[in-house]
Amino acid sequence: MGDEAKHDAWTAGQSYEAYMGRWSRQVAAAFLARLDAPAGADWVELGCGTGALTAAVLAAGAPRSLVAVDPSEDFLAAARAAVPDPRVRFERGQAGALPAADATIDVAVSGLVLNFVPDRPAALADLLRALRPGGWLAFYVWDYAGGGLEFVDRFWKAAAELDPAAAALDEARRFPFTTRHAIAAECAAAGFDDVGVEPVEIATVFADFADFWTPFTLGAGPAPGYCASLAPERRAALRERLEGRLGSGPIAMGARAWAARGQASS
């Protein structure tokens, strides 16, 4: 993984909740509302994090079983505490090596994860391996490439004005995969049929500037990892620039994810 990923810290469950978890819960609910998955299915979730999509699947998907996988023990502990449901089993695991036997899963899902996976073709191939004939893959990623996650986009633009080297860390540059066309092309190349990609949009509303800024200082995620790495005076300059542009609040911004769906051949 390149130097641009050096701030991708995914170990602090509570810090992630403050930064992204509250928004990931909203987009997970909107995603599941459109999925129309069959009741009583066997599911696997790649990259469950703190359990936002896991909870949505259990609430709206009526699964028979769900295996939720993540490489972070800290995130798994947070998810187990947040989602005490006997239908779900949380397991530590990596993309490309799911703890699921061949052709045993009806629905494979992932939320806000696949753009971070270094070998995405291998991960998609492994998801296809686990699906039964006619089973469904469904996932979503933020539209980083299109500036669709506005509060993160605003952070990186201000950071790059003060530190040109920050531009290389911006998810908009790092993740060209996060476009409608690229997502559809990779799913088709992996062997999925009937691939479709649609936008899912939510609002991110911050009560005041502190509500916007504080999660960036906690170190969980690429932008917060970068912010936490700054010397105090440079962090203060970045805060001042952003506050001058955004004001004291409330602050409302848009957020768009691309939701993909594809089917394993029958």
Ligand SMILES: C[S@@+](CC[C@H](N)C(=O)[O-])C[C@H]1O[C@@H](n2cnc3c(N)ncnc32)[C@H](O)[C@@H]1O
Second form
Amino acid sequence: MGDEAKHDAWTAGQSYEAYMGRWSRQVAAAFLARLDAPAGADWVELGCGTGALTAAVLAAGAPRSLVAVDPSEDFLAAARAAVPDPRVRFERGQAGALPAADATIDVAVSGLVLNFVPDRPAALADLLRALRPGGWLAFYVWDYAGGGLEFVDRFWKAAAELDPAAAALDEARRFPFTTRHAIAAECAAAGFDDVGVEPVEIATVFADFADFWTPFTLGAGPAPGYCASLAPERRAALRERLEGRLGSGPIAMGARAWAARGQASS
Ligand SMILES: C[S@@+](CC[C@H](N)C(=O)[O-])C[C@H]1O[C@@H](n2cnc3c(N)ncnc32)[C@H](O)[C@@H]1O
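We have the form predicted alone; now please give the form predicted together with the named molecule.
First the chain shown before, then all remaining chains and molecules of the complex.
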């Protein structure tokens, strides 16, 4: 893993909720609404975090079983508390080593994770291994590469103006995977059939500038990890630059994810 991942802090479930969880819940619901998965299926979720997509699957997917996997014990503890449901089993684990036997899963899902996974071909191969013939992989990632996650894009652009070293940390640069074309190509290369990639868009509306800024100071996620690492005067300069651009609020921005699906051969 390169140095640019050094701020990818996946701890502190409450901080993550303030920064990303409130938006990931919305995109999870929109994603599930389009999925049209069969009821009574066996699901696995890679990178469940604090349980945003887990809750959406249970609410709208009518699963028989769901194994939700994440490497972060902090996030798993938050997810277990937030999503008490006998159909779900939370397990510590990593991409590439799902706790699922071969060909036992009908639907494999993942929300906002696959761009962070260092060996994505191995992760996709492992997801395919776990699927029954005819089963589906469905996942989504933010459109970082296209600047589609506007609040994060605005943060990194301002940060790089003040600190040239921040440019290498910008998720738009780090994650060339997050284009429609690259996602489709990697899924097809991994062996999935009938690959499709569609946009899912939500609005991210911040009540005022503090509502926009405060989550960046809490340290959970790449941009907050960077922000929390800054000396107080540099953090204040970044805050001032962003507030000068965005005003005191409310602040309405857009957020686009790419939702992909692919099928295991029957
Ligand atoms: C942006 S969060 C998304 C969490 C949740 N799915 C959501 O939509 O809110 C990224 C998640 O990926 C997990 N993650 C990071 N690297 C991973 C890996 N190699 N394998 C599995 N999960 C990973 C993190 O622990 C974190 O929970």
